[in-house]
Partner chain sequence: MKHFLLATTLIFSAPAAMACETVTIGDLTVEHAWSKATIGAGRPGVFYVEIKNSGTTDDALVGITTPAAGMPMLHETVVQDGIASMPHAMSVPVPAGQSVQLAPGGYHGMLMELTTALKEGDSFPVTLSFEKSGEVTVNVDVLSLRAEGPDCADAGQ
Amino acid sequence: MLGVGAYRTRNRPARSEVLPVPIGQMTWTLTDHQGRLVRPSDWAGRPVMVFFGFTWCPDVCPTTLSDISLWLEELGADADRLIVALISVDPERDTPDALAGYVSNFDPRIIGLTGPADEVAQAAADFRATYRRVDKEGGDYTMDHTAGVFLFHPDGRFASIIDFHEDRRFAVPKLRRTLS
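Structure please, single chain, the form predicted together with its partner chain?
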């Protein structure tokens, strides 16, 4: 245990710039897929899993949501207290209704969040996530975005990230550590 503590202390200054802030220090206000306002304080005392995406995304986002749904099924009732949220980086197209139609295809514990552009930007800043609009021919566009899944302990501290290409077998053990 001492070794772990020393390691964390030694690495803290270098890594803190890129780590998400604790949930309790976040300042965004978003709207969920049922039209309800959600603030970070609503998540107090509960473990949290968040990822950024958009519903016009054909590959990464449904793949991540399918994976998350499988993890939640494997965890069963243990994951009932877990907050699981997709934050849209494309609020222009992802209205609460658009998100509702999308998340209904996955585990019912997954919520969709969207909001005004400045609130989405605030959420991304709090999570240290990035996103960028990429215009395509014919007026269409897509979004580049942080693909990892962020995990937070029940007290709001950042726990870890499940990377997009990480071996999915490690995801459920990571989640179990976050839940406890």
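Please show me the structure of the same protein in the form predicted on its own, now that we have looked at it in the form predicted together with its partner chain.
Left out here are the partners and the other molecules; the chain alone remains.
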């Protein structure tokens, strides 16, 4: 049994390869839905909530962004302390203008971020998020992507993930712990 345990432990990725990088160590530069450059250093000292998605998403993204909007409403004035961002995994279609139209359907505190494919890839790597293009018939495509919402403490440390469809009774306390 000890041999099996040692074998299983040896083949696990290191904790630093699984958890998101602290915000202060991230290295991406993206553009927000108003055309401004955004870097992780801009978020220093603030709690952060990040979701990866795309504007052509048929279900996961609008559902999650609606949930986020409800969570922010429930937090009240405390929600103003949070930086809340949707990072697009589809920079080919999600221009700043496209993101501006999309995020306008949700809480106004949610910002949309996009950029060159290499910068989106860097952001995903820093957050340990995954995504991939899935081609469909007729030349169209969709995107598969991590559906969890990443939470970070004001000092940039990873706090938690809110899973897709996680009950509000559990999601909002996670946010409150991140804010404290």
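Treat the numbers as computed from the prediction; the structure is a model and nothing was measured. Residue numbers count along the first chain shown, from 1. By rigid core we mean the largest C-alpha set that fits within 1.5 Å across both forms.
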Any CA movement of 2 Å or more for Asp163 between the two forms, core superposed? no
